[in-house]
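So this first bit is one chain, no partners, the form predicted on its own, shown in structure tokens.
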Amino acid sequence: MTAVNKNSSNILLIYTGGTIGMLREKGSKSLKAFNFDQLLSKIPELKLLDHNIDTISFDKPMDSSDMGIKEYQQLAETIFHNYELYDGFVVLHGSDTMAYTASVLSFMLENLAKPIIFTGSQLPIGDLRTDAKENLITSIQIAGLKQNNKSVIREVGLYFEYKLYRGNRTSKINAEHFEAFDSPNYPPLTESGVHLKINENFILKIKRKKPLILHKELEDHLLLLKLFPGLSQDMFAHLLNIKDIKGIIIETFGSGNYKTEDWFINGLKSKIENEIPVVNITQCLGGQVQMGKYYNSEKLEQIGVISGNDITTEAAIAKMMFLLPKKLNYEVFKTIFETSIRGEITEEI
């Protein structure tokens, strides 16, 4: 762990909606989002970095729960142009679905050689134990970060009390507590304390740099299904048979273990044969799949069902929507899913 020196940097803040962006009334329990073009003047604690800050915010900034391809690509394609002008970004983001946001950017920002730092806060920026004020400063910080003239995280990460993790790694594991995030297979980038620290050696290396490119083309015909102990054979057609269906990932107990009767087997090994991708990931919160481990998975793998290692469900969901659309056969399907693109597993597991 070493410490970084800071140099300026120009830095675009892009506020999507949530908590850290309000303000609550007087005389009213209600929030409400104030103008971010005002925003040195409600945290002039910014003053202090050695940062020049543009911002801008979405036209009707929104509750995370309601984001959605649309508003990843107007996410992705703000970014997309103005990467010459900024040296990082900061994503404000309601902390809900922060994860799923942050995983989907991974994907759809190719050769990404700049910071672009998700964060939010549990309590709005104007009450008196809030946590917005230092989420928001230390994460324009870190994505101000340079060494060389270079910045010093080149990829998505994820800011939430005291630590900033890689996007694609996280999943939000609480609602109250401020530690509200965690990446359970994979240890955080940077650390703050009285110093802020960098964890070099999980920071995603690029190798040289490349044009950035835009993947704008997702796809949400996806079916997710937590996998449970009672789950009837009925339910189960039902749902394989919703319409439209073109990629399915499917929560398995433990390393990647479900039922062995015939009515599961079989059904999925029917999509498999219509070229309908399955992954495979385990519910549990840290570990990974490892189908052939025990014989409750053996059929999963025989049938050619994906592994997704180790990775997140958030990162799964977006993963697949990236690639649905390049219209891949399976087995290069597979072979890209199983492998890390965007540091979202971990190889050699």
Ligand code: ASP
Given for the second form:
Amino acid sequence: MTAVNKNSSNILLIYTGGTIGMLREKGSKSLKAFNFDQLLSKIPELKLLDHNIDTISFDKPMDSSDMGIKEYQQLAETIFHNYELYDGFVVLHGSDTMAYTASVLSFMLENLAKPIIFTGSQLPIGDLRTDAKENLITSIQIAGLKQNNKSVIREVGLYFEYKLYRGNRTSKINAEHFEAFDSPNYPPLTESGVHLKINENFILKIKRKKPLILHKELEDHLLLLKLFPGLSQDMFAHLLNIKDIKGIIIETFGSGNYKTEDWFINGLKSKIENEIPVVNITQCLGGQVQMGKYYNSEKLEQIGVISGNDITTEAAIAKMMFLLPKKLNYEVFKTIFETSIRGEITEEI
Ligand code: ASP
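Following the display of the form predicted on its own, present the structure of the form predicted together with aspartic acid (ASP).
Expanding to the full complex; the earlier chain stays at the top.
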């Protein structure tokens, strides 16, 4: 493949499914994914872009609720095998689980030096009031941005409604608004208005160019436990006793607090003693866990619970899926989890 002019980039557009490419079939009231060629014919504007765009589609485009480890692997492999051929990648994906997939991909692809931009839409591309066109066109432009022959964005991003965020910092926050995503603990990487404003300081820096590494193995025996005031001792014990749990994420209140009762603390302690990582993340959309700030989180810190700091739930799950197959001992797992490896967490200074 050759670039047609100095400013043009080679972009691979990967279609996985989602509302962007869905249609309402006659006689049905629900949306269903449709063929990719039909999708492209709905955006003639793509031909006006300076970039060379190749496309590839999942055999069966899907609602993103159906995505799982198999699809993460398929997507990561597609990018890995095409990495040298393209300057950037745009992934069309359903918005429901986009923040999860973007987070997982950020861990699976180590030493990434090119953009992988996730986007989608709240309304199908065929809809008169669709948000799909702007999302897709600007995503391609961002993926194609180069300076001194190097990609400007060198990480996994998520573009939606005029903002590009770091993918592993995002959460879907609204099921109806066009502004469906937020990144409460990290500023946008670019903002699109009359001009495309690039927030250089927030883009992931690469120290030295190293070959891309694909981490294909992921673990799905995780337990995510959103704690609530009336959780019963029985239920908690029951959940912790589920066979084959390899890692536990607890979503606590505020800055990492929950009950100080023995049944809660000892339940978690026994898991930690058996080398099962327990990570504490907050239920709040923004802010961070600070174990020890209140009496109600002191004991968690003392028994060795790992701090998720300001990581999102999506990125915590992704990081655990990625780290567990590495079979690290508890202390090493804890140190790596509490360290930023893809810009997913704000490290304590
Ligand atoms: N249910 C759709 C999906 O996640 C919603 C969307 O694309 O916005 O695939």
